[in-house]
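Form predicted on its own, single chain, as structure tokens, below.
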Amino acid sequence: MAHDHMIEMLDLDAEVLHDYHSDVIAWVGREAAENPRIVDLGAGSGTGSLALARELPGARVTAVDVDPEMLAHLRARAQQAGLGDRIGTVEADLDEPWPAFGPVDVVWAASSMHHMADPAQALASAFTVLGPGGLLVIAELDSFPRFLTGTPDEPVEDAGHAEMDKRRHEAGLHMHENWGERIRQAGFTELTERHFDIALPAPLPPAAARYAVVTLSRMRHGLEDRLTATDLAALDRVVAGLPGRDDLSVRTDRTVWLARR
């Protein structure tokens, strides 16, 4: 089951952040080469892959990711949308040495370089499959979704926020990064940075309060064992009373970068 809210958070996330991803797929679009051939890195349940795929119709896409269940769902939604014939999925361990993958114009890199074991060893994986003159797309989060500030309940999802911050740089995570650095150490050049911040206001459309549902639920299954039994109880009790209520919003903000090779 927190597999299956995995997927649905991501697919979530692209529909529900709709303008800001469509606005960081054309502006790849404008600086790729033309019919690009793309490998996107920790694909997930392909949401980026879908995108590329979508917005740039001369790409071919291959979609690299660990978890074979995500690839699985990645290649069902690819033949649904008519994709089949232009996402290809590869599994690897992006932490191991890198599979062949040809000939590369883009790679692209949503949410998943933090999650790298050696940040500099990706990076320097990723110089060496693109060709001359070949993208670099960083997307990563500065801040998780909340959906509750300015209501009574926002210390509550602010605490949980703290707990999943401290669990995220026990076990390794690269969440602060200084992503620009260590692409130009990389050799990487011309890099451009966008910030993004995410402001969706209440009321929230469906979709979007069934991201908060889907969210917040798995951040109360990730604080399972390291929260309070009183502020599991306030955790529990925020998420049940999700569905239904009109004062929900979105903020997050994210950053990308793009260099060229």
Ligand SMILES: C[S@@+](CC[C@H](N)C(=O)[O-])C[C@H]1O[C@@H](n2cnc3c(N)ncnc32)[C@H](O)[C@@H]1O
Second form
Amino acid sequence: MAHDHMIEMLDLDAEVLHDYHSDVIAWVGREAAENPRIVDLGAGSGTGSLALARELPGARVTAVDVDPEMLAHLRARAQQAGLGDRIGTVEADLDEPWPAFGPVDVVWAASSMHHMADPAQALASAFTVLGPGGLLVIAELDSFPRFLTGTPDEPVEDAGHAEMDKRRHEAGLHMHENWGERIRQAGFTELTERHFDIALPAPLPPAAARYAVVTLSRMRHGLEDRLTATDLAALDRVVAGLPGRDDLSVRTDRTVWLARR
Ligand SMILES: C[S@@+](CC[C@H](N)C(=O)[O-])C[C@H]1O[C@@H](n2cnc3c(N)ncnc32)[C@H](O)[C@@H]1O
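Coords for the form predicted together with the named molecule, given the form predicted on its own:
Okay, now the whole complex, with that chain kicking things off.
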């Protein structure tokens, strides 16, 4: 169930924040070689791989993830979209020495670099797999999506996020790295950084409202053993009341770094 929620959440993120995702992919398309060979690191449910293959004509994508369920979902979606012949999958733990990918023009890592046990090592590996002039694209979340901004329930969501932040920190995730500095240190040049401050106002269309339900339900399950009984009851009340609310909005901040080998 937790897995289904994760997959649905990633898919909804791409659907709801479609303008942001297509803006980033168009940017990559302008900078990348023609018919680029792309490696998608921590491809997850495949939102990046699919959009890259769909939007960049002639692109061939190798989607890499440690999680076979994610890759199975990704392959099914690629087939459904008629992109199966341009998207391959590799199951690999990127904390271990990387498999051989052959020639690579673009390394794409969306919301995955922070999972790497040793980001400096991962960036060094990205540098090694890219040919000269190849592109590195890293997208990271500055803030996780919020849905209750400006409503009476904003403090409940804030409390949940504060606890989730602690949990991620304890798990060793690299959430607030200086990625620009790390990218430079790995030897990349021509670094450009773009910040996206995303706000979708209330009332939300159905997919965005569903995104709120899935995200906050996941948060609730993740905090089962971490919140006080009072805070958990408040979060339960909020989650139960989400369907039908017309005051939900989406707020999230993303940063994307694009650099050249
Ligand atoms: C937050 S998801 C992002 C998925 C996708 N890139 C997106 O933007 O929707 C992070 C993904 O990284 C994968 N991942 C985490 N650690 C990994 C590792 N060491 N090697 C390979 N994949 C990893 C997870 O399995 C998960 O699918």
